[in-house]
Structure formats: structure tokens, C-alpha cells
2 protein chains.
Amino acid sequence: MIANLKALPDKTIERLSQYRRNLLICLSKGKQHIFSHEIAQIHNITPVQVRRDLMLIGHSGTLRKGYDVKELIDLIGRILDTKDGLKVCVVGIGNLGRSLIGYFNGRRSKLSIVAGFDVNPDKVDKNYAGVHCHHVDRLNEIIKRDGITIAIITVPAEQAPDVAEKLVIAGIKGILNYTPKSVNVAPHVYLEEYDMITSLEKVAYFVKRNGNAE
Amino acid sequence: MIANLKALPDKTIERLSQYRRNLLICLSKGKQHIFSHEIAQIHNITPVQVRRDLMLIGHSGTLRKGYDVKELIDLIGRILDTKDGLKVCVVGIGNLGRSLIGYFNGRRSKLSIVAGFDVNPDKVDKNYAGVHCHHVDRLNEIIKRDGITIAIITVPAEQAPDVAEKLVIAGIKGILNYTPKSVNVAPHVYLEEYDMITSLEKVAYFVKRNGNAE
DNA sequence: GTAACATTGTTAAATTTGTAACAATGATAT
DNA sequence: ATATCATTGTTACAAATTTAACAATGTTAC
């Protein structure tokens, strides 16, 4: 690895990736070069916001010419990838599970969903966007069986704190926890945690405070 | 309103609502009282963290016997809840859209998805749980019809832009978007977004990083 | 009744994140 | 050839957020 010895902020990796995911976009329109204010007007953010981005990871652009696009998203690929990829599971296969399995699909080459759980034997041994759902009984060995690294949590809430658990013993080294449920995981396991209804609810209050403002 | 005139933090606010989901749980539970260490188990956060929380909202608890469960969950409410609620919508039937549709449903009395849009025929005029699916078309007469002030986007990336832009002009208060494509709106439209790829991507960073440093 | 203790509420420090300011630079126009 | 200009890279500053420190206080044990 070249540079990037100290950890980047957590927010730039955030935006790191969402500037790759445009900057494909860009490329595949044939744009070859990007000035820092249009790729801080895709994304809503001031253009210092993005070359103090491009500063971190070591990237130059050219003066009066901006980036370079391919060797952005190369350089940016170099800091967020691993080599050979790694396996994502996801634990619940309801429809958020699926529509994560829908999303993921074949957009990026690098992480890959190679494996669903489930306890409803109706789903079971079925396909879902061609991954295929096992029992959660499995889970240890097939995570184990596959070298599966990462995995994301869809079961009901109640649930979650057990899954997580199984899935730290099962070797897991990064969870996405999709319920509102808060589980605990050993401090070598990434745990990232996103509920839906706290952002509903934050929202609301943010409409009922401007709303009183005027 | 009591208290909070001056802006409560973005932070402050997530965990507020997650602080009143869990208290409820306690509180059918029989809960009466609890501790800020306890909350902050809860939570996987410091008991610090939690007190703050609450000095900033304005609630006392009792030395050596914690907060009363009942008082903070009506405490929150007065800060997060409108009297009459907030209707929301979801444009986008999709995977996503059903699943929030479902997650959300009975659940929070303040906060209701009242209408769901798509522009597939097959799901037009169709209930979702409950929420009955009208045609992309009628986004702006519906919205002013019921009274809807909140909006979630689920539909392909390509379409967020031109939704968002529908929505404010339908007068939307606050869009919750969650495709990866940025949208832009009116400054007094609040705007929330949440992009599952990203989320996933920072989990892997971080687990590639993990296994480096070992 | 007194001392020890657990727990809260608050102020201060540290960390993280975002913004502004501006020098450096090489292309473009005249 | 020179001046102007747009744009980058970087440093310094500001704002938001978390963590630490600790005084205040009422409860419990003896």
C-alpha cells in the first residue's frame, strides 16, 4: 500500500465512494476530466470539500484542466478495494434483504453478495437475484466454507443481538445492522448500524421545527 | 413550547429517538426506572453521552434511582412529535419502498406513510400494507389533497432528481432520499439522505484496514 | 447521625469535521 | 512577452460532536 498509512476520516471515505459511483457515471459518457465544483455540485457539497478529499488520498489534478477521471476512480478503487474482492452475506431474507440483493447485484465488482439466510423454510434453498438462501442453521459453516467477511443484518429486531453474536463466532469481520436494534459485537468486528425509523423521525422533526420558525 | 428554542443537535435528535423506541420496550416490560449506564448499554454508547443528552432536552433524573421511563418517553415525544403528526409517502414500490412500508406500519402513532406512488401499472391502484399505491402522476394532487409533508424516494437513482423535484413543488417539507443520486432542493425543503452501497463500502474499508494492521 | 457511595448535572478539554483564505501555477488572451 | 484568470493544494480557522473531569447530592450502611 502506498500512502494511505494513516486512517482517512470516516466521512471521506463515505464521500470516496460516492465519487467513484459518479465518476463511472462520468466516464461512461465519455468525460475524461472533472473540475473539483462539478463533482462538488453532483453531490451537494462545497468544491473545498472535495479537493481537501483529493488532498488526502494523495491525488493531483491538473491546473485549469481539474482530474483526471480515470485515474480518480483507479486511485480511489486502490484505497477502498482489497485485491481479490470480498464476500458479503445478509442474514433476512425479507424484502429489505432482497432489495439489498437487488441493488447490489452486479454493480460492483469488488464486494459481492454470495449468499442469503433465512428461517423460513419457504424461502430456503430458493434464488434470490441468483443468490441463493440458506438456513440460518448454515450459517457457521457456509460462512466458514466460503470465507464470507462481511454481512448485513435484515432479520426482525428481536432477533438481531443473536444473529450478530453467531456471526462474530462464524469469523466475521464487518457487520451492517439494518435494525433498530443495537447489538454488540468484540471490538475486532466493524459494526456500522442504520435504522430507518430514526432518520424518518429526524426529519420530521427538523419539517416540524422549521415549520414553527416562520 | 417549553424549552427547546434553540436547536437540539442533529446527533442528539437520532439518538433521542432511538433512547424513546427502547424506553417503550422497557416500559412494557414493567420499567420504571432506569439508569444512564443502562441506556447506554442499550445503545452501545457512554453513559456520559446519554446524561448530556438529557441535560439538553431539560429532563431531571433522580440521584440513585435514574430517570422515570414514562416521564422521558413523554419528554421525547414533546420534542420529536408534532400534535397532529406528519403524513409521509413513499414514492417507489419497489423492494425498498414495500419493506419501509411494512417496517413502518402501526408502529409510530405521530408518524404515518398514508400513500405509496409508482409508475408500474400492475402496482397502481393496489395496497401495500395497508398504503394504497396511486400513479407517479397524481404525486402532486394527492400530496396537497392529504395533507403530506414528508416524502421517502426509493425509486431508481436515474429518477430521484426529477421525484425531488416533484415533491417540492407538490410542497413537501422534508425528503428522505435514499438512491444514490444526490437531489437538490429548495433551502427550506429538509433533506436526508442514506445510500446502502456507501455504508457497505465504509464497512469494507474498514475491514480491509483491520486485517492490514495485524 | 455520620461516612461512604453511586449517580446525576455541568463545565472544560479533546477530537472530528467542515469552511474559509490564499498562495502557487500554468493556460489563455492580448 | 506580459498580464489576467481559473483552478488547484494547503494552511489556518470555525463549528459540531464526543469524552473526560468533577462537584453536588441524596441514599444506604453501619
Contents of the next structure:
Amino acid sequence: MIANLKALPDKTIERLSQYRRNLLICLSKGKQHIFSHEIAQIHNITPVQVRRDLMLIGHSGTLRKGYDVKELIDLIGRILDTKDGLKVCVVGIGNLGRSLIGYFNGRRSKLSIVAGFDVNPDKVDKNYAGVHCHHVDRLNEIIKRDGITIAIITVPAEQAPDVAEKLVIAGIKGILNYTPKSVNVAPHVYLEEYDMITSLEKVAYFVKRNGNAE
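Take the protein just shown as the form predicted in complex with a further copy of the same chain and give its structure as the form predicted alone.
Only a single chain is listed, so you will not see partners or other molecules.
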């Protein structure tokens, strides 16, 4: 039985995605079964955490063989993926936006970046890794026409709040904000904000604390 998605904590969802990526690598190398301590070692967490996560999705292994890798991949897929897949757009086709399109293209069959948006005339009506860039003035039209439900924001920080508002009006249900500027969205829209500078400074703090930097 698959657990109710609403009952799964955000961090568990993150780890399930990470588990699947590495389980796919294990499967490609011919590994059929895996123990919780092996999964834990790959992800630098405890075996107890792995078992808790997998219990939350109703999956258990055996003492002799551990977890069936293929079954676990399929189960995580049924939880994370939608039947028909979801369409994604990127707003802001600068260096980061283009890198995300290039990196993500083709990596997930149930998630596909299908459109880009920008205001720069040098970028509009060009393709990036197979993704067409439209002028941002067509954002509402294209999102509704193509059934896009997820957006990634990579515009300059000061433009992020305005872009987020336009995305919500257009019908976007989930936003990944890569700018350092926080945005406000309606309660029905899931928002994930990722600040690369803050993340790097966090890493730098722990390097300093561990005595490897002055």
C-alpha cells in the first residue's frame, strides 16, 4: 500500500528522490538487493533513518536479502511521479537557466522542461537543449496552452516577486525559486526556495568550524 502523500515529510520526499537516483545506479551495475546500511552509507545518513523512510511508504525488506532494488525503485516512482507526467518551464534564460535546462533534459520521463521565458530579444525564439524560449509577455498564454504546472525562477532577484505573481495567475501549482529573493504565493501553490549563496556560506561555516580555514 502506498502511503498518503500528505503524510510524508518534505525531507522524506527529498531523500526518496535521492534514494531512487542511486538505486538506479546500483541496478545498472547488476545489484538486485540492498540493505539499509548500504543505502545509508551512500547518503551519509543512518540505517535507522533509511528504514523509517521506507516504512513510511509501506515497504520492508528481509533480514537475508534486504530490499529488492527494482521493487523499491518502482514504489518510489509511484509515489513521486504522476501517471502522465508534469510539464515544467524556466523563467530567466541566463547562465543558470540554460544550465538547468541542459542538465535536466531527458533525466526524468515524468518531468519535462517544455518552455523557457525571457525578456532579452537575443534569447527569445531560440532553442536551448531543445527547449524553446518565449518572450515573458506570452507566459500566461504558453503555460495555459501547454498545461505547464511547475515553474523554475532564475531571473534577477528583484524581478522574482513579480514573476512569481504572474506564474500563480497563469495557473502554476509549484514553484522552485533559485533567486535569493523570497517570494509570496497563494496557499495552494507549493514553493521551494533555494539560495545558492546561503548554501555555500553554510558549507564555508562548517569548514571554518572544523579548523580547515581561518
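Residue numbers count along the first chain shown, from 1. Between two forms, the rigid core is the largest collection of C-alphas that superpose within 1.5 Å. Nothing here was measured: the structure is a model prediction, and the numbers come from that model.
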Quick one: core overlaid, is V203 moving 2 Å or more at the Cα between these two forms?
-> yes
